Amino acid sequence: MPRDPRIVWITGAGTGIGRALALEYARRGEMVLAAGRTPGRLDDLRRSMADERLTCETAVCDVRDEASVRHVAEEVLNRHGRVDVLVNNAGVTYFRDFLDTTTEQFDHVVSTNLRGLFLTTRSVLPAMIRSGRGMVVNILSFAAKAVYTGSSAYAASKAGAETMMNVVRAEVREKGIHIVNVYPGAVRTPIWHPKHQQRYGERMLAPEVVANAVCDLTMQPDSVMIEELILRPQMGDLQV
């Protein structure tokens, strides 16, 4: 029996995994709200959608900014009445050793990867609880589970997000809410320096592979709680 399209809000949708997720969800007939900081990238996404005769809504949103997040959440809830799936995908990093990481870089990484996830989740969770259903998918990183030098701030932000969302899951699972943490290994996205993409690109996961797996897990029956998904390159970790 056909079902109504779900409302799927994806952060960091201008590039990489977020862009691939927006396209994949739209191909599956969902109503996509693609959010990102850069209007030009969102315009490019819309053009790609149009080429495939797909549509999506877009919104400029800086997940670090509470007012920006609140505005987007209010817009989508007023327009559609709900958010069925929130995909917390926005993320940044600097490949710097701990002693070379500046305070500004640390704050940028943590405010995007941890604070941003807090703000977006908090903006939609009350409506999900009222409806008795909903899903929050957090695109984290295998760096939350393993030690990668040159990524201390990034790893800390992702590990903090992991712990926070594990607690949220325990708080809301009896209210019908699903909290899913996804841990990709190296993915071929602009977060990597071009020299790393050139040298290791063939070993990295394609964003489309990650997007397809994430979409699949969000299609499971409500009676199933998939708590974690780990996706890693077949050849293992990269030494960059």
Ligand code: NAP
The other form holds:
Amino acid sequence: MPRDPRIVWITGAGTGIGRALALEYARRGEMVLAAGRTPGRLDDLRRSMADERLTCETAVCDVRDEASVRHVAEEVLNRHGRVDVLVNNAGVTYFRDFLDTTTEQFDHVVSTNLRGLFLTTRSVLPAMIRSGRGMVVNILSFAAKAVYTGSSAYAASKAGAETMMNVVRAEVREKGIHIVNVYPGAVRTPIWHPKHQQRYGERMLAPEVVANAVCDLTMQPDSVMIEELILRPQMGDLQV
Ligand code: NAP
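Condition change, the form predicted alone to the form predicted together with this ligand:
Below is the entire complex, every chain and molecule, led by the chain shown above.
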């Protein structure tokens, strides 16, 4: 018997890995809520979905804004009664050495990549706990595990999110909740300057590859907890 589509909320779904995830989950028959700050990008995603006879719901949401996150969570829970999978994908970086990083840039990176995960996860976790199941997938970065110069604020935000989510996992695993940390190496997306995409693009992972792997790992039986996924380009890291 066909199962009900799962309700999958993806943050930062207008471009890059989030967009690829939205398309892949929709192809697999899930109900995607694609969220992001820029309506035009979400419209473009919807058009791409329509070309494949797929649909998704969209929501304008800034993960740094508590009211915006709460509003989206309430809407999706009212409409569908649950969120099965939250993919914390929205993220930003500045490729700057530590001494060239401004306070505003530091705050922007940390409020998006760390505080944003706190807000989105907290907005759906109580409903997941009530239903006894649910999954939170965090698109972190291999920068949380390795040392990349020019990425101190970014690496700190991702390592902070990793530690926070490891604690959350320990707190909620007995309630049936899965917390998965994903650590991609370089992926060919707009987070990279076009010049770097052009020069190193061949060596980078395609966003579709990451999306496929994430979708696969969220299709495992409830009895399995995949805690971490590391995905790196075959040819190794990039130092741009
Ligand atoms: P991307 O194309 O720039 O995607 C990031 C998305 O996040 C954008 O669609 C952006 O859209 C959204 N976003 C940014 N700030 C936001 C906010 N405050 N609220 C909501 N959405 C926001 O880059 P990407 O590579 O796909 O990045 C996706 C995730 O993968 C990030 O967490 C990134 O750190 C991680 N990652 C990327 C790589 C890589 O090499 N590409 C490697 C490891 C990890 P709007 O500006 O329209 O909101």
